[in-house]
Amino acid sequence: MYQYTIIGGHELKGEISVYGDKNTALKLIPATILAANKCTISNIPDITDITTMMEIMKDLGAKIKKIKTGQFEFDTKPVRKTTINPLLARKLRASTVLMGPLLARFKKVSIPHPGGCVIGKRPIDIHLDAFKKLGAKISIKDSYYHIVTKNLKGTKIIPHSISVTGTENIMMAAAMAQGKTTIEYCACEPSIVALADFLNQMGADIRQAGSPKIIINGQKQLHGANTTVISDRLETGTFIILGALCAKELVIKNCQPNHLEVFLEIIKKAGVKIKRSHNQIVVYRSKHLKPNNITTNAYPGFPTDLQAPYTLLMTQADGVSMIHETIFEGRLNYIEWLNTMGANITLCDPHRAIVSGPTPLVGKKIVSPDIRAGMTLIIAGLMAKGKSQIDNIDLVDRGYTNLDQRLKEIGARITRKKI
């Protein structure tokens, strides 16, 4: 277990690059499985859950080659394993995405329930009704969901509710089912998109990803392709924070600030002051901060990891804010360690918190409840007078990539050990 260090109250400049998108390359990856030959994805991020992923496939019996920092060749042909190990399964939340392309290249797949970041319930009923939908038959035993098929065959498809590994993992395995496939109430996120691109180039035929309606027509097999994971978008609103916060100016390079507009937009009635350009936003510190509801949201909304740092970011706007969490149960468990620090924060319900600011932070000794809460207490620490320990950032390692060396070339005094 990894403990930060932080000495707050010092301004922060410079420049900071984003990394690939987290949860894109936590779906090319499996995605790779469909292919009768290799794969190259470049701009892969190298944190803990792409890590155990790899695991994951090589269990499978992949064989994975780096090339260089960020781009690896995969080759999925020695695949024959389609059970998938379960102490790797718990690890991660995401291992769900094998389920879709391994039901559809050997017609059975065996997966016990998933793990991950405890926030939410996450059940996995919409993949298990979907995959039932194509025609597979599903039983459970001994922990395991057991899923098998003669041939999947497309169908008309409707989630009950919006799901983004739910969609991705419909769009996989209906890639090489018989006939046509119309899923209606998808996600529409950036990560669908990249996904659906990166399996056209492999000779699928899915067509209107990123809109409510995809319409994906089977192919018998699908080949190699090269691909690049997109920027992390949440990774660019986290720095957008950190800049209006801490920094007299912060250049975030490799973005996409157009995977973020609805965000922009809120940020920018809240008194942030940003410059953009098509893959850079610069943000200056924000003196006068003004407060502004937020409800979470599906994509294109306001996204749910990023209502963390914008709570932070209305602790320091003069008035009173109301953040309304539609998605997760538990997402505003980090409210207590930011009162802890002298936030003024009260929380009416599991959804539903209200902000009064301004308020100065001081360090404390904290724990970080889960990725993307963890990396607001860093935020949280690097504005508070003072020093703060922030345990259990083995979470945050889990979403982004050697963040205290980052932070310290633009000025952060950060250390992190080992306890």
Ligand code: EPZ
The other form holds:
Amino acid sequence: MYQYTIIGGHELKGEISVYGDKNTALKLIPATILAANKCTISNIPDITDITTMMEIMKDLGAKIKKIKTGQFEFDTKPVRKTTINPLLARKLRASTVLMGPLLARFKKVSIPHPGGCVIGKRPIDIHLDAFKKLGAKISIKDSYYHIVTKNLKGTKIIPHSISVTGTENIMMAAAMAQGKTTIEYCACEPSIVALADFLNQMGADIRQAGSPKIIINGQKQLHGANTTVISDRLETGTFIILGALCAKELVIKNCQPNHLEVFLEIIKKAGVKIKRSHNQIVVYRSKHLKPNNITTNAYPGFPTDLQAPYTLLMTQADGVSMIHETIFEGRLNYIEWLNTMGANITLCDPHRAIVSGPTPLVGKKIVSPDIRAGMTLIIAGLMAKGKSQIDNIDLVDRGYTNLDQRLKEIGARITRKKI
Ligand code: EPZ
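The form predicted on its own done, now the form predicted in complex with the ligand:
Everything in the complex follows now, all chains and molecules, and the chain you saw is the first one.
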């Protein structure tokens, strides 16, 4: 277990680069299972979720070779196993997206219920219902889902909710199904478009990715391809809030502001000053923040993964803001920790909170509940007066590469300790 000690209240300044998108890389890697020959993926972030995904892939038989920092070659020809290692799957929600490619290539897959951030029940019924509609049979034994099919046949699929990994899983299962599959009510995240582009480079025929309706014409076989992971919009959004709260001037490089348009509109309304170009954002410490309500939504709406950092921003706004988290029922679990630091947030129900600001924050001993809330508490420690100690940093390592080093480089007083 790792712990951060932070001495807060120091003004940050300088440049921070954004790494490859975790939630895109975690789907491109399993997608290589569909390729009859080798693939190369660049700009893969060095985070523990990726390490876990690569361990799962190697356990299945894949050969993974590091070419240089962030760039790996994937040879999945040797893959023979279709049962996912339970200890690894339980660490990683994204292990769900191994079901689609394994089912498409081997006509069978066995997986325990996936783990990941504790931010709600996180069912996988959308995935399983879609596989059944495509012609798979599903049985549950020894807390494993066993999914088998003679042949996947294209059909119309209408998920009951917008699901990111659900859309991605169905796309990969349908890429080699017989005939045409349409998915209505799809997720539209940049990770969906990036995955569709990669699959199409492998010879798939996927149209309208990024829109609520995706059309997939199944192909007999897909071949190897090379791709580069897009920038992580969630790192970008988090660093913007870090800059708005703690930095005289923070230059955020290698980012893709066009993946954050709604978020950028909303923080501008809240009084955050930014300057943007096509791959860079400069943010300045905001003196007078304005209260501004948000409702999280599927992309392109306000991202649920930026709800926690935004709530922290609103603790410094002059007035009252409503935070409405519509995607997950367990994603306001960090609020009590912010209140112990001096924030004034009322939790109305599992989906709604009211923030009254501005409230000065003081350093405390806190525990990180999940990736995004953990990062928020780190920013709170950086802006608070005095010392903070944040436990369970291992969760933050799942989503942010080399964080303490990068924060030190812009003036943060932060040390990492194994406990
Ligand atoms: C992805 O999770 C991301 N994870 C999450 O990021 C992100 O918060 C979420 O999408 C946003 O929707 C990865 O891509 C690895 P969903 P996912 O399926 O796909 C319900 C992070 O911090 N639902 O889009 O698991 C579900 O309960 C992580 O990087 C079903 O009911 O989320 C939720 O209310 C956290 N049945 C809603 O849909 C299902 O079968 C959206 O979930 C699937 C989902």
